[in-house]
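What follows is one chain in structure tokens, specifically the form predicted on its own.
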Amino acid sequence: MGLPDSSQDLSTEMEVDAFRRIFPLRFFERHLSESLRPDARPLGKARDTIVNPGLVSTADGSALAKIGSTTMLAAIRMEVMTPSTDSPDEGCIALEFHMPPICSPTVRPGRPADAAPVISKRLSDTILSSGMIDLKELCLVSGKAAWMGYLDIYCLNADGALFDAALLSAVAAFSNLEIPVVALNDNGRIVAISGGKDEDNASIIEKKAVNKEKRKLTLKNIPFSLTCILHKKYILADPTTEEESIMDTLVTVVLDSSDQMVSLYKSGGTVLAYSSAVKSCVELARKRAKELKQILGEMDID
């Protein structure tokens, strides 16, 4: 009995590779007509989802969030502000995404990704918009102190659906937040305590307490997103970095936790988003956020 020809084997697994590299959008629609992905997943299907909160020691709240191999950390750090006049109840949330050169090789050292600010203006829309944070709970004293809460997203490898996963992280980061613990000190100012004494080493009295322990935010409508890309009458759910780069027509459906519209973006590319196939891409993003409220439950973050 004769063994089999690895030799051949290896010649025929080049070939596809090099059909792949030479001819990736007829390599990409041979399987569609399949309905299947080269990775093997049915076209509505997003790929393997994991969070883990809490990884950074010195932030106030943290999250990874990895969907395939596109991967984001974010840290949430809280600082005491004095507010706006025009909003003197309310708090404020910054964020920026950022994109370093580890992250793709499409990066650049010295070169900001042109993605990166377009993803944080979405990403602060969307987490603004949606009403996910009550603004006013930030506050500490009205008119004098409030909660800047500071969000950085780092993306640590990207592989398609930049926006999906880097929304999943500030959602977990911040679950797991929690508001330090803050008084008045003798001379009126806010500070933190640590040890029943705050900063300056002066004893805290219990009565100047702005909170007496550390504590969580409460969240409501919590938005989840799912991109989805147009090619011809194929609808593809969460895209990788080689899907994106050859069928360039993006729509990303934001909903949040009642399966509310929160936003629709269409980046560019051919295809019309006729109502049929948005549609598609919003039932698409429905069934994608139950897997996502079950995946932050299951963290314990929710």
Given for the second form:
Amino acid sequence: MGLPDSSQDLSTEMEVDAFRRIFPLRFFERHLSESLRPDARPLGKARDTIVNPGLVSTADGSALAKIGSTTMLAAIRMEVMTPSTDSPDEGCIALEFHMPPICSPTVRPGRPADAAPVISKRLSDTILSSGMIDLKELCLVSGKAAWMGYLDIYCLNADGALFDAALLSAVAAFSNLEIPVVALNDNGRIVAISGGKDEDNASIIEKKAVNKEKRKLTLKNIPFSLTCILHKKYILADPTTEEESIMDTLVTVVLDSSDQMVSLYKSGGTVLAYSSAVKSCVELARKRAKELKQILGEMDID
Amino acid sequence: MEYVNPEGLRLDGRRFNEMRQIVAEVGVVSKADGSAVFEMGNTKVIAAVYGPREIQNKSLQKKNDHALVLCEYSMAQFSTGDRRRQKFDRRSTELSLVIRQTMEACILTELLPHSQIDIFLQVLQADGGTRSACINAATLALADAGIPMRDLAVSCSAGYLNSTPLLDLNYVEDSAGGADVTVGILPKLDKVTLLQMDAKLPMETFETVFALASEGCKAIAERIREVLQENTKQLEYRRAA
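Next up, can you give the form predicted in complex with its partner chain of this protein, since the form predicted on its own came first?
Once more the chain from above appears, this time first in line as the rest of the complex follows.
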């Protein structure tokens, strides 16, 4: 991926590319022995991360997250529903992760990608168990009406570390979310109030508004994740698709903003990890969580 | 409801023959062989092209000495106003077919036998004219992938409301119940590849609306050409470095 050295002639440049395709593992190991990766990153460094909130105007909250080339677009739509009888004061979040065929040459139309439902479930578990969202904040009228948030995450470009980018985009979308203004009308149903230009609207808002103005959710314990690859004695943070396809042992660590561990995921692989390796992954995740916290903080100020 | 006020301004302040703002960018999906983002006002579409590559399902191959072109159109769950969509409804299937046939007409499939070209379209925001935005995005993505084409396929829609032909309808104008004519043309060859209309129109009015849509198409073709030329210049700079 680096630019060819202008002092070398074309034939040497061709050989490097061919070597990379035919002997990928040896190509990577030559780099790892110098503590570098082909894109010149040190082993523990993640790729450049960008978060852009509020891109989808048809949604109540949205964000685009890019880690290197991996791009995720998350958007939330809120709908009113009746809460269940055993939790009448709580709303609900439904999360779905999609990998449309545009994101990768390996995804075929009509057949969902293998990774998609796995990531969907892990994301759902992580977000709910981290306690980032207090479901009681989504309640409108106890026992009768509560908010259901549909979070859809679309992968627009799959270049490794899909879980990390998806989690980041979900968190950013939640912090961008503004709950719409609604009121209880005469039939006892919740209706949306738009604009507020009519006098009728104003009187409804004063008398029966359940949500006086667009409000944001309070997010505590925001989860941040980092995926690492274990290979022999090396630990590589934030892998690309090429690295993931050659080296198969992935460890994902999720920490929250108070430095507590939310989740740890290692699903098999040829490398067996000693606890020292896991501790190193957690250390790398801690550093990454600080970076991500700062990026999200800058996003909010804008 | 008044869609064109007495001064000739539409609901969003445009005149009858003004298009919405176009934003077009090439090379947005790094994993794809060719990709593009195309925005017409609030309608945003991403197209990705994979190919030519090996045919994955031999049973679909009908003509041996031509490339197989596959197209899939899908809308994101958050792309439209209130309701969540079913993932593969009839409208998506129909649009996939329409766009596939439009692009197939302009790709030189006889130059790439025994191969498959996949065109994937994802609508991120829908505000009327998604069909046209998808065809324009697909053209850009195919050009970015270096697939040989006869000409650029460009598309635009026009309608007829309050006795005025209107160019490039948005969602509100489209659902007003008037006619909606979508035209796809190959500008240099000056040939029509796609023509769809619903609702009733007298013949002379139809010809006016069709002419307006074709004008819109030519303007889009200019814009697409500019974007592709700028992209080629960028590639040249990077290569020379």
